[in-house]
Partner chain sequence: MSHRIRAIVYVASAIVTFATLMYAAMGLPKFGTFSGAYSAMLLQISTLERHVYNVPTAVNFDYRGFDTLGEEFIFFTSVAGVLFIFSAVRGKAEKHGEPMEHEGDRRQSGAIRWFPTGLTAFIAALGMDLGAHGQLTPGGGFQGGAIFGSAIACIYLGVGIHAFIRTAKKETFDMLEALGAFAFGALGVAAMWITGAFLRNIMPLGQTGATVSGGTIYFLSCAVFVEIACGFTVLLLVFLKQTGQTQEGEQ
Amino acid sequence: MSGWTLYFPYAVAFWLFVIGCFGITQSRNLIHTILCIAVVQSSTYMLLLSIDFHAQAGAPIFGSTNPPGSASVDPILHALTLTDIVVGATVTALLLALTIQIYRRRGTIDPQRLRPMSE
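Would you be able to provide this chain's structure on its own in the form predicted in complex with the partner chain?
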């Protein structure tokens, strides 16, 4: 592996970040906005896991084919990604609850039509 492939996974992570933010700016529906936030967040999974990768290494879970101590990717970044996913799920749940309340109060979930001062 050489040249641009050394940085390509990072480019994918940043692309997910940028395209997710693009979705947020163009959103006409808060549920769509929440999904875009999930895309932005998935860029962090991509970044963590691409730092983690080793061509010759297996998962950090040992068994009969890869006894303890054999080559393996970084377990800490895997644990961090797990934390990241749990936090992502909770953020989505909270934002969806807020969206339902906004719809109740304002009758719309189009962020373009939600003006701070209008009642």
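Not measured: the values here are computed from a predicted model. The term rigid core refers to the maximal set of C-alpha atoms that superpose within 1.5 Å between the two forms. Numbering follows the first chain given and starts at 1. Compared with the form predicted on its own:
The Cα shift for residue 59 between these two forms, taken after rigid core superposition, is 2 angstroms or larger.
Given the form predicted in complex with the partner chain above, I would also like to look at the protein as it appears in the form predicted on its own.
No partners, no molecules, just the chain.
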């Protein structure tokens, strides 16, 4: 790989991160904020997968078709990406459940209209 194609996945990860952070700061709705957090989370997937990308690399299973010593990808980063996806889905589900409870108790999901609970 040469030139811009080497850094393109990093640029996409950075772009996703910036767009997600901008959405978080500009949001007037808790559901929109949660979706923007998911976009920021997806930038970490892109970053982890682009770190481990090799154009001619194969699976890390060595045998007759892929002899030992040949280029292969690191399975640890793929495992971290899968773990990141599972954790991201869990956090998103938890935040959405909390948003439902906030709406039931307060009647709004606008963060600026929410006030501290009185005793």
